[in-house]
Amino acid sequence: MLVFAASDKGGTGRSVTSCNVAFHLAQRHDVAYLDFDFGSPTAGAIFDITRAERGIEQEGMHSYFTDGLADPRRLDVWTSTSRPDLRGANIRAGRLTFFPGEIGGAEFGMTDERVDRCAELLTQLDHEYEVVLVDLSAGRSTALHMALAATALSKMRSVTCRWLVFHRWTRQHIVAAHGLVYGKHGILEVGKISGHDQKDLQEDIRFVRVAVPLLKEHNPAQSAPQATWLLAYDDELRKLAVDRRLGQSRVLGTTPVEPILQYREQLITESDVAAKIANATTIKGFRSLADRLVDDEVWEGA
């Protein structure tokens, strides 16, 4: 299965929610996880591998598209990781290898020969891995068309491929999801021109709702009149995503806000709730969004 990580804006936790996704898969799957955010490649600086915060010098992705390199560079993350709570992980977990961007990357323009790249790497690890997640650069990008392009070809068409889309709980991350997938240059159009039949690319495609209040939990920061103005406006925009088709039966999950990642992306574990550092609705979202992730009932109920 193919697993392509969409926002329309940067910030919206794309990146690191994917990265503790991709963790959590990996406690049961042998997962991969390509950093096709080839401008800023940051996923490294999630799964704490050092040598990687912000790619790796050369032979990442960058070079595999840009300079015909034949395999492209792979940490494993149990082993690179500095984090000790994560080397040498439960001997039954999955494997979970990155695939690193590259420092001082750059967009690049699309070719066939570019796209075929893509489509034989793709292939190549759903063969290898049961799960491949890609990290697209945010907005209407190369990679995301790159993507839509490969996918499309006649040899990839029996492989899954499923589409998240990553937006932030505010009005302005709604209407810039719902124009990433349902827009001008967006996800359907692009795909279609790309030879994806609109109807079933669509069906593909689930949004993912980052740092979302828990305002049914009692906060004695808030004044009463704030608390009732922030459960009116959680009111308006559920009315505004079901408006713009981002509703409730197109949602894969939802995280809730984890002042961790305020400050710091990571990936959330058992430790770190144990430490009373992070909250385990954290890691209850993360972990949610893996199971439906790979249920195949998620998908078809929509």
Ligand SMILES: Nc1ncnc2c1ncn2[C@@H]1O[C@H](COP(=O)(O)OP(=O)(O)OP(=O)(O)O)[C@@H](O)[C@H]1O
The other form holds:
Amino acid sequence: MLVFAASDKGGTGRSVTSCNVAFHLAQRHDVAYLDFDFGSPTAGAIFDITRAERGIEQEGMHSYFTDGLADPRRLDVWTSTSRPDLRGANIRAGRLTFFPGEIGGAEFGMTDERVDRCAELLTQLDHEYEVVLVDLSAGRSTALHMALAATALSKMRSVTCRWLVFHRWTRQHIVAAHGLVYGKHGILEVGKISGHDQKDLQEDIRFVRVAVPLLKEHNPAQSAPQATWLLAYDDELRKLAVDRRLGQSRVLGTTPVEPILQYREQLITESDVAAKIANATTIKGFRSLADRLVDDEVWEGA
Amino acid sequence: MVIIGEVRTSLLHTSLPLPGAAAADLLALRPGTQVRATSRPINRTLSPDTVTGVDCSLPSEPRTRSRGIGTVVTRAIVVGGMVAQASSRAELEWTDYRERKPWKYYSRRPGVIEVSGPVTTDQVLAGFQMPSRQPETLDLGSISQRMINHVQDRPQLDNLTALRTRPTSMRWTAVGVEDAVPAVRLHIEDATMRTVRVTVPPHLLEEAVGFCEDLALHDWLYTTLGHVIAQAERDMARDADPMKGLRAGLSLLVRLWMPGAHVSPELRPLWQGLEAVPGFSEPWQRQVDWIRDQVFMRSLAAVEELHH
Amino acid sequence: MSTIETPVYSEATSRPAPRKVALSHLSVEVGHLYMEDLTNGEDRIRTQFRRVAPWLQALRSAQQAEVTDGKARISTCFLIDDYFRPDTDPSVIMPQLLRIAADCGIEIDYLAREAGCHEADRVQLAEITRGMLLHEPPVGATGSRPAAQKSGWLCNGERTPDSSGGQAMRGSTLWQQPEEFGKRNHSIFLDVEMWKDIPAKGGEPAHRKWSCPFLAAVWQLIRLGALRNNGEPVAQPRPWPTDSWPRTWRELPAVMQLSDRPSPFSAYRVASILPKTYLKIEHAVNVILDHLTLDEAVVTQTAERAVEEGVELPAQLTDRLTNIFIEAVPTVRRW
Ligand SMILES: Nc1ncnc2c1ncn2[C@@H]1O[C@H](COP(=O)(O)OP(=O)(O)OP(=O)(O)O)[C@@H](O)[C@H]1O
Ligand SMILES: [Mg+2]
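Now that the form predicted alone has been shown, please provide the structure of the form predicted in complex with the named molecule.
What follows is the whole complex; the chain from before opens it.
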């Protein structure tokens, strides 16, 4: 299964959430994580792979597309991470393989040849990994366009593809996420031009709400009018989301605000929760996203 | 006389094994040149060779200056209509002449790389056996990988798979030594990388290519069945159904096990050595038995449940 | 190689030895004319054949001097440009062409069609030749990356690096000159278009249009007896009566034998006597031929026969080619 992670805005939490989802899926499957954020390849930092924090020197995803490299570099997360609690945490875990971009790598143009290469890589990995997660760049990027074009090729028809659109729980983010999917030059429009069936493609898209504040929690610092306003506005956002076709039935899941992540981009593990540094609800959010991502029932008709 | 090579082995992107004629069609990569096939005891189809030009240094240990100019030949192989291999190789020939000759000289010698510089045969052999390839040196793996990708991308395949598997790489060297008794050394580097060293009398050097391809195939089968079992145990540990993977493993892989079947009779003794240490067919059979037992017991349990 | 052959078991699908073709000592191509020249009166044709005749004589004596025992086997041939201009009429062109050649003392043993270098007897000769291409690697080519190729093009060196389509903000690089591989001090860089892929348009399906130099390279391969289709000889000459020509070229075989009992069409060595205008095409042909991987079994067979016959044969194909360029007849202005 191929999973594409997109967002209209940068800094949404696309990478951090995707990495955590990949981490949970890898507890039971072989999972590949591809850094297609060509303008700023930084997913290595989230896995705490020191030597690939901002990508690797050479033979990364960029060279695969621009130089015709046959074998892009793979890093096994379990053995390359510098976090001791990830190594050997689960003796039965599947593989988690990270395909890094290159340090100083930049966006490049889309060509027919690159679309073909993209399809070739994705097919190859789909035959190797249960789940292949692709972190696309923010906005209407080459990566997104290339992924849409590659998955529309007839030879990729038989491959299951799922698209995740990440957004924060604010007015602007909801409007922007709507635009990325339904708007001009959005996923559906470009997908259709690329050869996708628009209805099928739409059914393969789900939204992920990132860092949503938990209002029901008792917050002693909050004044009563503040609490009332927040509740009311939250309700308004809900209506807006439904209105913009980002409603509950199209949502794959939600992650709560996690203080650790406000300071540091990283994986949240059981040991973080056990040490009471991270919230249990955060890990629950990621795990639920992972479960629902591979649950076919969730994806039957939105 | 030295031949170096690298074989990449992977499951063909097809839901059902390709019949012999379809495999031949798949590997008809060069118009006007026939595909070769043997059908007994199991179908094995060979594409015509493709040729790639190179001019670069060779891997060496300790690192020593060298320049290799010439060509690498690559062929694709399909075994049992189910497994795809790409096999690249080149014979190394030492020369005193340092300059590059006109290209037509090399294009007429497919599969020969002329080596100049202070590097020795042993240094190149050691360099080629290193776990990771030295950057900016001869890269047979990528040449093979491109061939695999090309074959997997052909329209003859339905692009479906019943089993997710990892490809493996086998880097090998074969040395021709007068009066040598054929000998082989297999080294498992990590999950996907293997190195092999073969010594044979010079007249059997060409046959060593086929032996290494056969060894790569069986090593891949063995490794892959191991993953099928690991995934099943992972599923069982969290109460998920392991049957799909187990069944696919049984039906797709087991019948392909035939070490030495496609190897020149003179080199079959090499297999006997490997069967003794580390052992191939016996542990393979035990894994197969384990899977069959699981499938049997689970089917039985399912039937019993139906009756209650 | 790894097909199993033991006393008790052998496979029928293993590759048989390629079939041999008869070989002359020398094949001479006696001139070449554009379709425009063939359809524009007699003068231009006559002028060219008159200029070709003495060189043909010279080649004959030169070859005879090489053959110590007996008579040298020499055949002549002429190639018609029907691939790019199929719209002309053989029954008009051929009688006139053969008459003028005979007037000038030139007997054309074999007539070939350029379209036959694309496809002969349903065998795709140009495609087979394309499959034999072997691009020359630049210094430092490890095999990690595919040879930088422009589809349909072949060059004798390294092109100017392509600066478009790369990664953003990489800074503009200064222009670099192309460079000929194995140059002597200075480069003579040649980039040859071998074919063009024409997309489907207005009812016509997508197809590949081969270039003149590429078809000319196939032509030389056929003349040298170096092409096979699954081991079988290709474009073998068929006798054709010189007094009966159809209205279209397509109805003719790829290679026709016109004279009575000539020496074989293919030869150890080939020579072409051509107007100087073909210099660049022949240069391109040489570049193409130098970048082919030949069927080694065929090459070996030819070499062995040469040894048996006492013919000294250069190892490289292009060393068996001789070109004689004669003064060109001024062409009809086409602009
Ligand atoms: N649930 C969360 N709670 C709090 N902060 C979060 C949460 N999820 C992500 N973040 C933080 O948000 C910031 C942006 O996240 P991330 O880098 O994943 O975004 P992105 O969408 O991938 O951005 P870019 O477009 O720049 O790649 C990071 O500092 C991350 O730690
Ligand atoms: Mg990111």
